[in-house]
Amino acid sequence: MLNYGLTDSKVLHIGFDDTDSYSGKCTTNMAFKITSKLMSQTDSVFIDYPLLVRLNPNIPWKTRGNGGICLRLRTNQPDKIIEYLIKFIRTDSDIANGANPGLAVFEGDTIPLSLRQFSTRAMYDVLKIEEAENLASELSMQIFKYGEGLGIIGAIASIGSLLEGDHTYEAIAYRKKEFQGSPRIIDKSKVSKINIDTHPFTFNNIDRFHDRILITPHGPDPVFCGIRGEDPFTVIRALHYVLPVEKLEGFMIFRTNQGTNMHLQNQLSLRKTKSHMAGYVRGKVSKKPTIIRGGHVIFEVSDFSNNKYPVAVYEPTGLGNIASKLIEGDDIDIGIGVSKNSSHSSSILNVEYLSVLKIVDKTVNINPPCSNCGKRMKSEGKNKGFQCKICRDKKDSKIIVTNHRDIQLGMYLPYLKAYRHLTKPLHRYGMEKTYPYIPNIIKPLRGEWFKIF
């Protein structure tokens, strides 16, 4: 055990990202392997759970969930650890298949404000590698790049993300190398049981509407499954219950921003909106929705400065039904990602959630009824009024009728199958953690958060 009385013990914040590719590997699995090495062969003591920080999901060059990793620990052997990290990330990343890893190491008991601000922007904006390098230089942070080195942005942003407010946890189990690529076999009845027994303290376990298990990925990566929830004790209990017959490598618990909508906390100005940004927009529907081929719904929104922007609600989200019922003048709040509209070489707002704040009356002008017989009057011609053909009763103008609208105020979320890692489930609204989470830089992390089988 580390002697905390030594004056040369240091707190290291280790960030890395973009070590995987679409062909395989996994950045969280790399975190698992690095943690195993650090715990068994160095004096490292972890002072916080490993962080899995999901960054802006609209970045086009990301792989899968755009998640960076931060490990926070206290050690007497910083140089030895950094030497190991450099070697491991260089040799174990999938650089041959397009990975562009970045490694960052920051030393200090506290995280500077500029680093935290950089992390906040990485949740919703597009950052340049030059910005990351300049910040690292200002803070005397060590950085190491491989391939194109784009991962350095996520590596630095992960260090700056304290997740001190709302956060969740994920227990991830990893497969042995000999099983990777083979089908994952998991008992659906057990997944259903934990979904019921642990609700609302776990989430996104199973999509009952589409009868689909959500805790297992489908690619060749080494993740067997991941249980997401509100606290480390619940997710690990649920994970133990669903563990398969297949012999696994081990598991690790991450503290994370998944299920928090962290990327949608920034209110976007339509005038300053740029491609690939994320955030939310409040405004009015300024053009009636239309349904286009494929079941997608297109409409227009204007903000309170009367800036206007096209909006798309894509069919797989399941939000098209409610979006199609909007009319001009309705007040809405939409969580969005900005993407290129390929057909018009402009940008469009892709809806991630839709909140109906206020609806206007839907009115129509109709011919007035006859006061005697109740029959609808006929027009006598332009500006000539109306007359009942039976009673000869006359009236000057049409009447205004308010029609019932089949739409309710409230929050509407996509189908579970269309959730992003960061999408906040409906039941988590009101469950957000508001107390500060502060890692204890003196005492080591305790509990069953890491295990090798």
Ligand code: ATP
Given for the second form:
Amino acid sequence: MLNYGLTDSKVLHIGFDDTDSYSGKCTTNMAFKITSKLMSQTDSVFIDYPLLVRLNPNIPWKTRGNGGICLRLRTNQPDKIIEYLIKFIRTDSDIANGANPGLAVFEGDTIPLSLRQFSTRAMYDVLKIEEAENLASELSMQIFKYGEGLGIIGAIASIGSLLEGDHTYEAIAYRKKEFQGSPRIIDKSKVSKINIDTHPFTFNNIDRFHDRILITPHGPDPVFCGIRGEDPFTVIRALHYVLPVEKLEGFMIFRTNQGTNMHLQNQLSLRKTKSHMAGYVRGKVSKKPTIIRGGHVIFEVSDFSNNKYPVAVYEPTGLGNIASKLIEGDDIDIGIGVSKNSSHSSSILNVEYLSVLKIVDKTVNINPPCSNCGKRMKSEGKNKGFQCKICRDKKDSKIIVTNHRDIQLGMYLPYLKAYRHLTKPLHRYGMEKTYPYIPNIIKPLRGEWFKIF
Ligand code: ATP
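The block above covers the form predicted on its own; next, return the form predicted together with the ligand.
Next comes the full complex, this chain leading.
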């Protein structure tokens, strides 16, 4: 085994979450600071990129994008590292403003199945802190809670997410403390250029339709910008190109599940659906769409178990136009989040993508045409048949005609501005890739994945 001088070394999987609040800070920035410390003051050899794992986006107590972090490394100094982490997370988290940090450390070459399963559920279900604690005790995982300690759910889930299937990368650049809170000045033409030059290997740089830059956040947090893409080399090249005149702290590349729809892989049964779950539903439209105030479209779907559920397509997604053309009996597949319907205090399926699988014929009964002049006949009264007023031609009953449906089968995604971090852009379909976790091989990360300026 390649061990890079780390004989008898241990593999540590470090997870943390919920270190920030609406008032500031950012868990990815904490990952950047911790990585900096571990690289410069310990013998740590990273065996994977730092992971930024986006968990169930429907969790109401998330701050922004429900992101947890996992660092995987090999070291001879586990105790020193854990001691440092305990102290740093306690002192550097925004506990005073409502952060409830959690730190989890798992030691071992392989990730047990129960831990992987916990992470899979954290993508689409709502987990309890007790479940996280029980799992940690079963697996002899060290956990540390601060505030209410909710962060251990995301911390443990991040460790169990190996991201062996589809994944992407994000290169995030961080601001110096003195600039945090001031407007981010970025050259829009450069962002446009990298968007074109690196397509399809970067994504969500710019929303052309609404003329908005998407790589910079807007809050007071320490992130200057982040470039998302398919491989570490492209995201870092693009990042260097757009870097501002403002002096930055540094940057780091994360491997992530952003842009993969990982939260929508689970087929939900409408019978078992609970608030805040994520997944997809395959079924039939069972009540035709209506457009309500604000331009939102509401309809009903029934699934294979013949259970029915209300569905909402919110106006900002831009999917209302296509949804409003559905009729009863159409087969659809919808990516959804289950949210509380405030007006009825019941739950509703909030559509994230809409795929039209099969459409039924739209038929109407109309008065028959005259066989002589072709004009539509007039009714002679109830059950008295139809007659042409000009030619006196007679017929007994209405005829059924099939109207043209102005709808195409296929996948419909929301506007870019309504994307979640996890939303898979259309062009990524077919670009999925794998990243097998091979525990007994240390493959040091290649290229420039971390830098302090
Ligand atoms: P940021 O993206 O800015 O880092 P955030 O949006 O990730 O912030 P957090 O402050 O981390 O938000 O809060 C999310 C909280 O939800 C964490 O405490 C996390 O442990 C918890 N959590 C994550 N996934 C689940 C889940 N599936 N069930 C229950 N709790 C969850």
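Take the two forms, superpose them, and find the largest set of C-alpha atoms that agree within 1.5 Å; that set is the rigid core. Not measured: the values here are computed from a predicted model. Positions refer to the first chain, counted from 1.
> Core-aligned, is the CA shift for Y435 between these two forms 2 angstroms or more?
True for Y435: a C-alpha shift of 2 Å or more.
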